[in-house]
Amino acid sequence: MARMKFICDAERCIECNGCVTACKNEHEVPWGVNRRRVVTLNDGVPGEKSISVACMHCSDAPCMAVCPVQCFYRTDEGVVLHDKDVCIGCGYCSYACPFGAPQFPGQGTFGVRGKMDKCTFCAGGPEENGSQAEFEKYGRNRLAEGKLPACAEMCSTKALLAGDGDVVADIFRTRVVQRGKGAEVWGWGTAYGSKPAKPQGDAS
């Protein structure tokens, strides 16, 4: 069965959010809640570098471990969903979420917090596949359809890759051989700085 992942090419995204703006369009997104937003590093600095950013669906997923009512399941194909009817709105899994995924619309005068929408990678919820009752919680199931989410196929440059784990990162994988970049796409030079130059003669 495939692990459905995503990831973001950061050579080749382009800040464009076509991808977010695809988002709310499919699932009629509430206003005020962003299930994928766009993150630029050292913006308008040479260099700069741009990532979508959504739930990564993790195969060890905190959200999952610290939820006190356990509205989160995890479908065969690795997609990590809720269920609204049984989400109390505590927030726990927002502190927990290192992408800060989970969105809660506010409500109210004081903006009391909803229940948690976030990415369901276009697979819907526990409803019945297809249903209305299942677009209106969660958004269209596009997965059901045998179509991917709809971020990644709108995506202009395919920076923004779903799908198959295993294809995915093959395809990752053949960009990275082909720049010829090895272990600095990783940023592993900036997170550990660049290997000191041996003196001449020094064997070791």
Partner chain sequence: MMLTRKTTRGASGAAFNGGALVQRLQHGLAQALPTMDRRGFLRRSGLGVGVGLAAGQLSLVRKAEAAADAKTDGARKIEVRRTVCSHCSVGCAVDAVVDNGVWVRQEPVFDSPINLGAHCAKGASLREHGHGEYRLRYPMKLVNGKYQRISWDQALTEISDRMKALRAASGPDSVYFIGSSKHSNEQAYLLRKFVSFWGTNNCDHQARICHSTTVAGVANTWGYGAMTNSYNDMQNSKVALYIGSNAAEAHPVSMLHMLHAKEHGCKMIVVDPRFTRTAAKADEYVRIRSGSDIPFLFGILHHIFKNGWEDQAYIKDRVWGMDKVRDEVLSKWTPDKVEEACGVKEEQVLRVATMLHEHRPGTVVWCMGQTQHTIGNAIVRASCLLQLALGNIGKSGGGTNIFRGHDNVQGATDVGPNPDSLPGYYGLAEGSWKHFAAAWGVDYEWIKAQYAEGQMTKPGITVSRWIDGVLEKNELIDQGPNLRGVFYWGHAPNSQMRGLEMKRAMDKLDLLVVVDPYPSATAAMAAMPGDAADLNPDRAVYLLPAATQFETSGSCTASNRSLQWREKVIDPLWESRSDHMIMYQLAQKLGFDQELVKNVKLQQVKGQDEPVIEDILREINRCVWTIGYTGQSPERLKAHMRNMHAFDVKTLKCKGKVVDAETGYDLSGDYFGLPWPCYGTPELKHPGSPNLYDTSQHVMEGGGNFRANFGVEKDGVSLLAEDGSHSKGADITTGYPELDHVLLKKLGWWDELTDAEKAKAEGKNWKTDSSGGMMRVFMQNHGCHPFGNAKARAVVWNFPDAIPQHREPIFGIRPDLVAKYPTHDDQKNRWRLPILYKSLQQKNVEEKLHEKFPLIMTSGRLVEYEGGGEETRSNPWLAELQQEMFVEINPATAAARGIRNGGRAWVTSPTGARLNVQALVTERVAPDTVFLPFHFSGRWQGKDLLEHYPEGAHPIVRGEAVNTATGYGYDIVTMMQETKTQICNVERA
Contents of the next structure:
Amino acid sequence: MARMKFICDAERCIECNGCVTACKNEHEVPWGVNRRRVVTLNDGVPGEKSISVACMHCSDAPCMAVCPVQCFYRTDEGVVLHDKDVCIGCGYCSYACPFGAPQFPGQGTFGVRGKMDKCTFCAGGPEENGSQAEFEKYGRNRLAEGKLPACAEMCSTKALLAGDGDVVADIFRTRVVQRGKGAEVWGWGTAYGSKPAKPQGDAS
Amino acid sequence: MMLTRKTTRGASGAAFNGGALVQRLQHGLAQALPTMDRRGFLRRSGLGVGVGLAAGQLSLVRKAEAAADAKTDGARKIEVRRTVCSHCSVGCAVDAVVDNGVWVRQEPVFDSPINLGAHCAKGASLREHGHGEYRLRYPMKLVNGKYQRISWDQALTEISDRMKALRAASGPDSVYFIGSSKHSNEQAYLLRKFVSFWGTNNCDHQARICHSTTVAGVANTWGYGAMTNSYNDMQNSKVALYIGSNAAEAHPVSMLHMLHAKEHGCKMIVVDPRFTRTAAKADEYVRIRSGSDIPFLFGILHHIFKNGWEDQAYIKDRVWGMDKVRDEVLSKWTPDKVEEACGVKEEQVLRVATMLHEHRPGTVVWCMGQTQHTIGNAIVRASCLLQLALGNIGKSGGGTNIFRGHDNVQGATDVGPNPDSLPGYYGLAEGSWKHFAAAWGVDYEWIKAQYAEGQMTKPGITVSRWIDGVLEKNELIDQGPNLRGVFYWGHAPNSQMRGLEMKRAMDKLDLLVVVDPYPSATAAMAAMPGDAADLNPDRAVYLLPAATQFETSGSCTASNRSLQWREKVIDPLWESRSDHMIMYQLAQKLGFDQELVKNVKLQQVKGQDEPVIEDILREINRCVWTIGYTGQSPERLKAHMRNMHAFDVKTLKCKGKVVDAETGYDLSGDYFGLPWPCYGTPELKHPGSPNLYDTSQHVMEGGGNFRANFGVEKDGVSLLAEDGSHSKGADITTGYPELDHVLLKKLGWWDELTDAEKAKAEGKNWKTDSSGGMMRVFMQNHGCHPFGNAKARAVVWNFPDAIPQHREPIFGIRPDLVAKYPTHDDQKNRWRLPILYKSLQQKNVEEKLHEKFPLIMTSGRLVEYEGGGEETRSNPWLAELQQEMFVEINPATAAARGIRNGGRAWVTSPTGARLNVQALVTERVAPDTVFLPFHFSGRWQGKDLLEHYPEGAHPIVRGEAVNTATGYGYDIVTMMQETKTQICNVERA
Amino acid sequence: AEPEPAAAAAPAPAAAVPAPAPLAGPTAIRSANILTLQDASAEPGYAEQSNAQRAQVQPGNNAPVWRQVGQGVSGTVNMPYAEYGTLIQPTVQYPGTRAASAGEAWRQLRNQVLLPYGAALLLIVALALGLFYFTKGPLGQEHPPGQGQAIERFTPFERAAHWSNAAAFLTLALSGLVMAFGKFFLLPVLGSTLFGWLAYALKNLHNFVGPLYAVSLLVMIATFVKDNIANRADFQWLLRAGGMLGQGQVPSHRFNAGEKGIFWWAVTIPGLLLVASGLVLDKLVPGLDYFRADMQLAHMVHAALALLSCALIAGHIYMGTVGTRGAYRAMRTGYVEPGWAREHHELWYQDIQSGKIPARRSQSAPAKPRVPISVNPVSRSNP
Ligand SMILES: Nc1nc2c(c(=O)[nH]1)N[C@H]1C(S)=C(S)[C@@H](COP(=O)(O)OP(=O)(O)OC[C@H]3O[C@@H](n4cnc5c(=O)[nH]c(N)nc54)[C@H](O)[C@@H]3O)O[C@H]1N2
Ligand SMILES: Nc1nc2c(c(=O)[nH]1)N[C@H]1C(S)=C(S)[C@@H](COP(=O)(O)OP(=O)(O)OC[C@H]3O[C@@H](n4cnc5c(=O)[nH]c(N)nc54)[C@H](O)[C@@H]3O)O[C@H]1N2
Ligand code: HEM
Ligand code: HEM
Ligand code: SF4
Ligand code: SF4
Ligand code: SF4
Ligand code: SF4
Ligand code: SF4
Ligand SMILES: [Mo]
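Starting from the form predicted on its own, produce the coordinates for the form predicted together with its partner chain.
Up next: the whole complex, starting with the chain shown before.
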């Protein structure tokens, strides 16, 4: 079974925010909630690098581990999803997530945050695939439609790769060899453990 | 502890497995990758949007459902419409999924050879156009400072009555039409026709303030004023010099091709006053002072000539006058002078020169950093000279890749409302008018009678200076009346300089009409109170809701000259109407509707007559010979859009034999979008020209050579190409002049014309032969180029600076350099208006403006917003990404002023304007430079204009417009505005 | 931050890479595999290089950037939202955790330290109290009412303060414990939907009752602080471990050292810290950024103290109910029998006897008795 992963190729990402907007468009995510964002390091000086980041769908997901109501689950493809009906909006997942992926519609005063929202790898949620309820809570379920994440599909430079971990790693490796540089796979160590090339089992 | 509760199996039970996703991934990436075989998965052409559309999936479409409820029959129609992003000239294709008339989804078009499904933020947000919550919904009129809803009929009647009154009082030249690069080719063309029938040349569009200097400078160097190659072709480059282009923000998807090239070893050099997102990708970044491109370019040329790195054979065969340039560069632009003027050390200039020399073919990319200067025409020619010296023009991987601006600025320039030409760059001479009168099926004398005496052949006022047309003393203007009425027909006001004066000009008008889906920047500016003394008590302001390009169909021309066809996605929202419908209806009121649509059928759209777009394109096909807009019939273009997969990403050429399933049209040999020139009639099947002036290709395969447009000799020296330098397979192996009936007869090829062709061609040249027969014979039978075969001109003798000269801007911080490189003398009459140069520059030096305003103020783009920004700032998905107008300021400069990152600052300029903006303290800019994005409007010197907007139609994000603070300065050849080098000070607020 | 790369650096890669494919030309780059290139770590100052400098000696080695990322250096983002610039939380290590990204370390501390040890503590306390009860039974004698004139031990105000505080605490503790442990014992029973609703309700209850608790806690502290100041008698009490050692009860003032201990170490100090951290978690403290690091810290303090005080308060509740005869009645009615007072708080009793402390302090209480109340000593030995 495919193990879905993201790679953002820092040698290519130009901070165009195409991925961010694609996500907003596809899932009609409200203002203030951003499943994806682009960060630039060394801004304005040589060596500048931009990175697009969203939920990485970690193998041993901290968010999942801390959720008091255990509303996270993992699909066969390794996508980390959650159940908004069960979520109590406590914010723990956002404290735990190394990438700052979980987002909340509310400000959190008196702990009122609303239901957590995060990148679903465009795989919807526990509702029936493609249902209205699924769309309203989680956005579209592209995986069920045989499509890959909107953000990666629309990435302006194909910096953002999404798909089966082995395949995207291969693509990335090809590029690295081609250009002879830029070998780091951003965030893979944190998200998937120390061996980036091999997808981890689901049962971690 | 972790659960696996759900698998992502398709609801339909079908079609999902890892394999399909892998396929899709490969599909999305294939062409960007050397390792993937694209054809392999193309066989699975079922994959794509179709897969997702099993009925079960669609129930999730909330909005469509609402629409469906409204319909009694309940039948649902789900369609996929292929359109093109309307935000920049890259021309990314988009598949719009429409459910019962509602645009519900947007899918990437992996097949597009231009973007392979990729989008920047703007393209990825396109679907918002289908909702347009902040758009103008119905016609409005300004009454006592507030906009009130009126009916279309009232609006059109009142506007046309006002126009007629102005015409009666002051003549047709009193009305000014600002057209749009957002219009489709057909609409832009129709507007030029409309304006001509109204009887004026006072029309223009964004190209004036965008690439006018490029068009003039480049066309005068070698023939056509356009990007020579394509984004795709940059994959063949060994080095790319970006000078004055921030492609990563302004043409993001072009970077797909460039970064791919980089992975194959292409070197990338970026020359810019700012360290941009593009610079971040460069192998070599060069920081120059804004406005000093000529010293830098000539600094490179100095090393090239000094080391003998120029392509001597190429220059001998194909370039005229390079020796004069060589002398000038070697004597004048020694490394010390270069460093003094542009601030770059010799060693770095040499390093760049060496890179260009060692890596060929190399391309030069430029954009607004070069064009928007008082010497823009000279800067772009300096870039051409560099490429000519290196022998890079007319080669795949070489060329001048001039990234155009708006989605259809190329097309609007080619066939749209220009003040100095008719469609296809036909000049305003009587012959051209007659050519078009015939094509339009109207009487030449009738058109002439519409014009004021003597004005028909005189170029009109430019959009950059319409305010001077209003404010200048009447006796100094080269037309009868001052301007009294202005149409903003798809153009923003905050994109033109001198905002303070624009407000005065707007108040003085008798008539202001804004035709725009988002007319609100103009609306707010007109409605806000100005100086009471300026306000014309009789002024009438109307807002007309135009439909966007997604609510109609039509062709648009991408930067690489490829034409793409947009299918209509949805019906016009609310009460909006398509631009060509509005033109037609206004013509009805003005009494020339019959003439306007003589060759065009009408169709019903929401109960109204609308001219059929295809017919307009066919009319264009029949008359725009000069630049080869004749081969791109609607049928061919549509076949291309349906069969995008057929085209190779690197060459844009159709791979193998591909036949359009729907029409049986054979695409073999075609280049994607039939990049102009696509000569001859559609039947000739010219494939379009992917790379201009490419002698390695046969003219019938898109090859060519430099154009013979400037006579055959100059100062006794031939201007034609040397013997043996000609496009592949040409029967004439020497240089030759452009084709006319005399030449064809002399060559003895006249009889290859049919009798019918002969009748039409007699007495004509290739540009006016409406049969296309001469072209057919010349090209198809003999492999010769209709525009002749000449040399490029290194010296453009008809320009004020025949060899590009560096001149300091009017407003600058370097009085020492003004003394050495002064600007032009003041001019009495350019484009109907007087213009200041030296007197103002001297005054500024004498008043020591550089002490009060010690910072260079430059401006440009953010990836999320486009143009004046009214459209994109009304789009919540984009607006969230840039919520504040800001000024980029260097840490040292900020510290000296006590300004902190994120704090407020006042930007003050010599015009007296004061902008309240956020400070972005960053190393992107040097200590002597600040940068401001130009996409904001809606705040005016510290005030929010919200209350002056038409209700409900205000952008989400409002901010100060940089052009409120910009001052004077125009290119002498084209009236391009100097937006890149202005001066200012920044204070802590 | 000099935009122009050091000029001398250009030839450096060739020198630094003796491999057959030097990084000079494009073709060389193409065939060079980064995995086979010799590293450039011999360069002077290699470890301190900026990403731009590194790019000169090792094109494409972005290690300096990734190091920055790992250190939590914040990048630039367009959107004006907190922490969007942080790609990965910086690495930290807490006692009992691995060094890991802060969120992961927090997770480990919570899931591997606080929750298990907290749970263990609570279970041990419960077990100990049960054991204590079954071995020792309730402490003290029965003092049936009516045997003397009752002494007002707690005024209505004091009782109100105590009970509102107690109610709030119990609510918080219950809801908090469900948040912390519910998924282990309730979720399997209730199923996720039901448990989700319950947890949602309790969590919101917790979030709103917290600030109420803060108020009641302050009142409580103000009310009882006077009588909880340590004095010499407390040493005695402590020396004899509250009467566990030796014979009979240890004389104490109004509150004995054990109660004072509860007051200070189970109520006041952890209470204030719980309130402080709770208010942070509730985002009610003005002027804070509420970054993830702040929240993690607040949570760790909160959870640790919550569990600790739950354990201690459990002891208190035990003592206040089944653990001590007559204690509960004191807090419920406000009155104790003189015998009870003498038995448990002899010094306090003496003060009342001597009139130093009035036997009735509240207005609503019956008028002060004029004569000192005498206690029949026989009642002690004659139940
Ligand atoms: N996101 C976005 N994309 C757009 C547009 C948009 O509005 N938004 N507009 C489209 C249009 S209309 C156009 S014309 C293009 C423009 O595209 P670009 O020209 O690439 O964009 P700009 O930001 O205007 O300017 C490019 C760079 O020129 C630099 N510059 C300033 N002065 C000088 C100088 O004197 N010399 C040199 N060499 N460089 C200088 C600026 O620092 C800036 O980085 O973008 C098109 N694409
Ligand atoms: N300071 C400074 N000023 C600049 C520049 C700069 O770099 N710095 N750049 C200059 C350049 S290169 C350019 S091109 C200009 C761009 O500036 P403008 O072209 O003036 O700005 P846009 O907002 O793109 O204007 C297009 C208008 O057309 C409307 N529109 C969109 N689609 C349609 C349609 O189908 N029909 C009609 N009728 N209207 C439509 C949009 O709503 C918008 O109001 O700005 C110039 N001004
Ligand atoms: C069901 C729960 C509780 C019961 C039955 C209970 C019972 C009692 C009783 C009987 C007393 C009086 C003891 C005496 O007379 O010496 C008392 C005192 C006190 N209780 Fe509780 N209590 C409960 C919960 C709490 C809670 C949750 C807190 C604080 C968080 C608390 C704080 C106190 C304090 C501060 C005193 C006064 C003793 C002192 O200040 O040392 N109680 N409680
Ligand atoms: C004094 C008694 C309190 C106890 C026993 C207590 C206990 C707890 C416990 C056990 C947790 C769950 C920790 C976990 O699951 O890891 C928690 C979380 C929390 N507590 Fe408390 N708490 C108390 C007081 C307060 C107060 C006074 C406030 C606010 C003023 C507060 C606000 C919170 C918040 C905001 C959370 C985070 C969970 C959420 O937002 O739902 N608590 N508390
Ligand atoms: S990235 Fe964050 S939210 Fe996503 S799985 Fe990992 S820990 Fe959870
Ligand atoms: S916010 Fe929701 S998803 Fe996140 S940990 Fe809390 S309950 Fe779980
Ligand atoms: S995978 Fe889907 S949900 Fe996640 S960021 Fe990309 S578009 Fe958004
Ligand atoms: S779309 Fe691609 S290039 Fe653009 S910001 Fe996202 S990841 Fe980077
Ligand atoms: S704005 Fe330009 S680059 Fe971006 S999606 Fe549209 S056409 Fe493509
Ligand atoms: Mo432009």
